[in-house]
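Only one chain comes next, encoded as structure tokens, the form predicted alone.
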Amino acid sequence: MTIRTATINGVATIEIARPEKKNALTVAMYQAMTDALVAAREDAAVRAVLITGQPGVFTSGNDIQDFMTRAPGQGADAMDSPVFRFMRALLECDKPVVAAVTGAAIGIGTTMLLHCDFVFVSDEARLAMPFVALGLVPEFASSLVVPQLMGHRRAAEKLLTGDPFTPAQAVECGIASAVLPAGEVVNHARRVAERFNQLPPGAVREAKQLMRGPQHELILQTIRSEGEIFARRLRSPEAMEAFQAFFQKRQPDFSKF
């Protein structure tokens, strides 16, 4: 099983566990842990969701492997693939989502933090969106909100060069609530989702609808043109250098390009 589930004290929560594969994201995986955010917005017992990893890593990214294998295609078909389904079921979740990010988190391991409400990361953790260095581009609509919390400059260091950030620039640049030691971190986001066993629910989802109702269309709209031209540069001749290069450990040549 590389996707855990259980519901405790009002907690829904949702732990990546592959961890011989460094929690790398398979399509069957983005589809169970669509079904879990679907099951916790329907279930009036759950008041919060808490996604989390393993010790020393939050997610790696996709499984480039399986990625290339089953990748969604252009169009209405890439929207309805398991990948987009996972990104909407996390945008509309009306319950406060927790994150506990307990080691690296790259590319959507990353990306997904922009969309959930708390986010505490392991002293020891490593951010990166290295979208750019693989011939792709920036997804989960992180070409719009990544701008918008940290301005132009440090979104195109973060964005265009991927390199990777420490848990004090992710707090710094509003990626992350805090930072706290790597074996504190679960129990805290637990407890923090916990509090909202004592909040009134309904009031709790109607604020949250407020705070992002305003931009609601506007990241998935961004999801869906990120999501067009990921999908078409996928097949480009850049990201099949880029991939090649992964799977034969050694450096990209984009020279020729």
Ligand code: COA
Contents of the next structure:
Amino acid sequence: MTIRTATINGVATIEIARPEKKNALTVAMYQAMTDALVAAREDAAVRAVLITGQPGVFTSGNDIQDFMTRAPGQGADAMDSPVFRFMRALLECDKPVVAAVTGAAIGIGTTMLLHCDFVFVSDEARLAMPFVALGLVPEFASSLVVPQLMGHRRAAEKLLTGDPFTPAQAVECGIASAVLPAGEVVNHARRVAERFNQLPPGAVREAKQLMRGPQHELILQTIRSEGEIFARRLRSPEAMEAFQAFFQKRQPDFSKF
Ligand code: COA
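Write the structure block of the form predicted in complex with the named molecule for the protein whose form predicted alone appears above.
And the full complex, kicking off with our chain again.
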């Protein structure tokens, strides 16, 4: 079992559960999460969605083995890939999405938080968007949203060096709502999600739609442009060196490029 889903008290929970690989996300896991988001949207009894991980790890991002072996298509094919469909379902979820970041949130683990409504982070978590260090480029509109959230300088630290940052920094730069003790983060996030049982669902839906505003189209357009470059870079010698170094548990050597 790698994705567990349950709907309890109006909250559809998507729990990433592949702890032996630090919750790295495979194609099948993206598909299961997409199905859960679509089902949550269609079920009138669901008032909010909760995305969570395992103690100590939210997700270590895309499975790097998958990056090496599964060539995403180019153009329209890339836009129809499981990860794209998952992110599109997240972006288009018309119910509040609450994330409980139970630990490390790397790569898409942090990128997906940019498109959630509430983000509660364990005080033991670390966040990072190490795309450039992996020979890749920012994805899913992070090249647009991260500079908008925190300004170019602080975005450059996070997107160009990819260095990890703390939960407190995540709050300070606008990625997270609050930091909670590790043992309390899921329950706190669940309580926030359950508040939507007392709020009028139609007004919540329309308010969320309004908050997306004209930026929504720009986000989709940015996702498409980033996706083209990302797909090309996945096959680059720089990325191959970074992926091999990860599995060989060594530092990558970019001196030859
Ligand atoms: N893809 C595939 N496998 C991954 C993975 C990923 N994103 N992240 C972790 N794993 C695997 C490791 O290869 C290892 O497998 P093994 O036991 O067969 O050797 C196992 O999960 C445990 O990972 P390990 O690195 O030993 O754990 P750690 O506690 O020392 O470090 C992380 C945890 C999350 C900091 C570290 O695994 C990491 O940096 N992962 C890669 C994150 C990344 O670059 N993601 C971005 C993708 S865009």
